[in-house]
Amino acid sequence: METYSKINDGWFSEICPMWPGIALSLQIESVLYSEKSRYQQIDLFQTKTRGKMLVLDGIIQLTEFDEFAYQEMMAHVPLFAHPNPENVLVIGGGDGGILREVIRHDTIAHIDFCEIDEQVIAVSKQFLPGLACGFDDPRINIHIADGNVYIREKTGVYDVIIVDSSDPIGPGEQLFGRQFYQQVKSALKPGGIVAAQGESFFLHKDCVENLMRITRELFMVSAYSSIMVPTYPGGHIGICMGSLGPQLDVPARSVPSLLQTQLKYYTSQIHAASFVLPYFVKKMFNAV
């Protein structure tokens, strides 16, 4: 099976543009999937440390060791903000990671989800059930499509819209301009939310500006929550965050004890917490 991405004695480097001079490198055991689909390179390894590893065109996507924290905070943190979200929809996340927390809620009576590569979701149904277990909830309506086209058609459907997208190369690219947003503020209903696979401000600045630019100049209400996980390039990523009603660093509700027992990552304390952003941060924000 011949690999895209390059292993050298063993070891998987992710080296990108938008990360420049820096690389992260894990130990492999085994090739376990290497294709290449209609839209990019899909390569699942499993590692020495780290559990398997989804990569994307040479992108890690996850490892099973940290996952949990993207995933729980992308899908928490604005379901909770949310008081009562009932109609959800997730762009992107072929892996089922986000859709695994988002079937959570018990509020939640329809979720649509929609994934331009479906190589990905049976890479995932394959190799990585622990994250995929959600796409048979009864709720989940699945559709194979391009994200920036699928929303044209919806106006006033979701209480909230779950972006999980790629880095801004290759398909991803599209979901982090301003067109895009106007049409998700459009499919929003009254007091609807967004959040965002919204980069590192460490590492992505120029693009982290720019999105909280959009998100500010189109929602009442913006904001940008922060994940630690460590095998993400700088050990971070955020969520950049709209709101056209509620306040996004508060949780509306209360996490149920039932559901907490369940959580590695989110709980209302890091909820707050996430939104608590460096002095830097701060100050390039401010001058948006």
Given for the second form:
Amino acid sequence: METYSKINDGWFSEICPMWPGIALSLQIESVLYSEKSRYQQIDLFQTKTRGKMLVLDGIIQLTEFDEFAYQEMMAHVPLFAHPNPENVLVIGGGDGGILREVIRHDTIAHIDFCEIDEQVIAVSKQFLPGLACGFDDPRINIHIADGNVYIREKTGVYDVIIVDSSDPIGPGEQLFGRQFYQQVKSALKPGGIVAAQGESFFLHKDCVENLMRITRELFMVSAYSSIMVPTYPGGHIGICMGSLGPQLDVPARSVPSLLQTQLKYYTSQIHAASFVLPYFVKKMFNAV
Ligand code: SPM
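Could the form predicted in complex with ligand SPM be given as well, to go with the form predicted on its own?
Following is the full complex, with the preceding chain placed first.
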């Protein structure tokens, strides 16, 4: 699937067949970086009102304005749903935002981080220091590899797996299929949890339905958590989650008060509330 995003008269418009007929536009002050890596086109813009913006293959991955909402929820919802996460795998998210959140958890002893495109890591270290600030944590082991291949070698090792993929139209496509989720399930320890970029039920009904069908069939518990992100299309994105034991919609641990002061979006209340779905979505997931 091709994207048709463009800059016109100083405005970047995110145009993609995944959200036909609508486009989010942001006013651009300057282009800080624009190169094609082995895997994708990488663009880094200084926007007029939303800070720096990372764009891969024409699709907005984050803006400094609201990135915290996505990164915090993708990390802390699965990590607080687990009673004692020690060994964690993060697939994708070369910008480092998810890692920044994961390393806040003292229970964690070991983090494998698997990113296919090392150029995304390099660009983020250069231009997004507020996100790419955790790579030196001694618990992190960096693997430059295809997450879909990397995970095949792993059996019963992780408490939590976080899949921070781009949309299913580029290098991230493999991370949306049943085979990948089967590998994820094998890579988890008993009681393990997976949390994956789950797209928006407003814009990608088929994709979300498919992800939820896969997780429902493979895991003891499956659920979808919603996040508000104004600079994603529709202002919304979800986390598709599967668990081999723990409940997902109730945190297993409370947020230490020092950690809470460092966060902007995640609270125990938001954790629980994010799983409450509109009626049409419950019907979509066969939950009514
Ligand atoms: N660590 C941030 C990386 C972001 N990964 C997810 C990006 C998704 C972008 N597309 C959103 C489309 C909404 N359906």
